[in-house]
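What follows is one chain in structure tokens, specifically the form predicted alone.
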Amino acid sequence: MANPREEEATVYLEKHKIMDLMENLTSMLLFHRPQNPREFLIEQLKLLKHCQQSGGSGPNLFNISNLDSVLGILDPTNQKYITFAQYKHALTMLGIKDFNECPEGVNEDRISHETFRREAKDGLQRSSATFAQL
């Protein structure tokens, strides 16, 4: 059982995404292994105010191009679909925890890659939006 203290500081942590930010912050410097890592961190940290203060989008480690990737292995004959539990287990792999359940072409377990792409993209934005939007 946690003291008041440490309840405190776990609902402040969660209330402004720090874990989260960490998390992401840590990914982003693993993945370009930078030369300089504390600049490289403030950049990022600077990225992500302008990103806040503009509405735009963070940084993300994943591109379309990755996403293609992704296809390419779910779908290797190229049907321009994939199966519902390709769908939901390629992003879950991603690290994307909260996703549409009920995707375009669910009923007919029929995913197209647009789809994909399109459901992939905002769950990606959703995970590494480390910050509340103005």
Given for the second form:
Amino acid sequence: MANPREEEATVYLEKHKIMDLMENLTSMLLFHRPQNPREFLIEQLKLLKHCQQSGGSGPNLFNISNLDSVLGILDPTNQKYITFAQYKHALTMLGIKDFNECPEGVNEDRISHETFRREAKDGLQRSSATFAQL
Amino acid sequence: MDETLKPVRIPPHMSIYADKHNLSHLVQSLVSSLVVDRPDDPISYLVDLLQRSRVDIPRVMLLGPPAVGKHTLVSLNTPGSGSGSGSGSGSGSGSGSGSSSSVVVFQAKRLSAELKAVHVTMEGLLEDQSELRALTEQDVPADLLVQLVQQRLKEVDCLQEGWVLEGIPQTRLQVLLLQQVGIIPDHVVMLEAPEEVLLQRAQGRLLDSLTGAQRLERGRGLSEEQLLAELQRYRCEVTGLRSAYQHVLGVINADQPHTDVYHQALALVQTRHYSRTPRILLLGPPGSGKSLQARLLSENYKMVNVCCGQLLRSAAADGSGPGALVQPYLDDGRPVPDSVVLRVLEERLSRVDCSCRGWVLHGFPLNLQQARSLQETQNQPNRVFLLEAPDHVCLERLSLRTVDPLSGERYHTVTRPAPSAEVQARLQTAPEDRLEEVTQRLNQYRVHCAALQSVYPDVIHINANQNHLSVFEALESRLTTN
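For comparison with the form predicted alone, provide the form predicted in complex with its partner chain.
Now the complete complex, all chains and molecules, led by this one.
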């Protein structure tokens, strides 16, 4: 029997996506390993706040050039298409949840690079927007 | 990103960095403050929280029966205790208020000065509420009290410096209300003393009302019947209080000199339980029980047991990589040079199982040079224990060790003698356990001991001259505290 405070706490955590926020912050800390972790965190939080207000894209570990490298690994012969299984696996590896399971070209099992890039970019933006919509 | 799944390898830099800056503790405290306060704008709240000078403010509650010394302990601890402390310290020492009295009061003062925290007492809270002055402390309704406490603790000085609550809460109801509001202490120090001692203290306490020092006048102390009534009331509440705070509770016997109580309380309050990947180094003379303790630690806490001697032998048997270099030295019986040992060690300690589960190392370093080189690698220990035992104990433990070659069982002439005469006849002693060898190793150790300790200034001394289980308990208790 969860007491009301516990329920309030769970609701709050979900609404403001606190756990996702903490995950993102910690992974960025461990990747960049700054000398002064608290200042780094303050900076990242300010950036996030800014994008919450203006709607831009939040701080994230991956960027567009990383996507190109991923595509290069998945499609070494440069056929311009990847299979659905590869698409799904790659998006999960990047840490994107709830991505579009039926992108363009899924019926022929040929998903173009463009579609992949688009879906990945969308997904990354969503995963970095760890705040409740104002 | 192909179909074959490789295990995720977390580079050791990351766990070392996380340890160094205590990241898990930081994130944990951020999340717990968020959940307690539930601000509408968590991002700005977090920025605010991070900008404060310390995330780790002391949050201490000091409880005890009347006449046990809370007030003094708290107020000697507020710097410029007049300004910081909620109670006017002019009337402080002695019996400022009805129920909190000398020893608890005494200790509360000292603690808040040492910790540079704000000292909050019942009378301090009631000072501004003129209409409540008439009520004694017992009559203040619980929710009003909790509200006052909450207000006080939200003020900037408490948020910046931490707080020491003296004598609050006093009933289980107050505890529950405090918890609901989110006021949760990190440490609860409970002072205990037998009744006769309390009675004696209350009677003997005299107060000089002019200077606050304890001189000739009888203070505003409690009469004996009042004290007994207070004690009675306290005894009814204490089990409730104890069970409410059992996970952070520390009980100190107040029937000792003030300074002893103070030091114990301070040590208790300053222990912080950090969970971090253990990287333990066991130092000590041969025969002090390092291998045994390492084995116990690794069994109980799932860390990797790295025994330097065994590591070298297995690396040599492996025959590849750095191990190949070791073999010629082992064959000749010469000691392996430091650089080779370090390579083998580093390779072992950077593997995934060591960086994830932690390790306990023994048998290395043996001298100053080795210790310094170990500090320079990225595998520095974060806990160093020195198992101390006098020479004759080590000699006895080692030189009487024997092995039965048939069964492989190890015996010791004094502590674990062989079961029968024919086994006794078969027993052999290892060459390194002979008396001369052992004495030589002990002398070597003594020569390097002081130098080794200088490399690790916060080494923890454990008395190894006792039963191995007690040594293990002593180790365990110091494993996670600061």
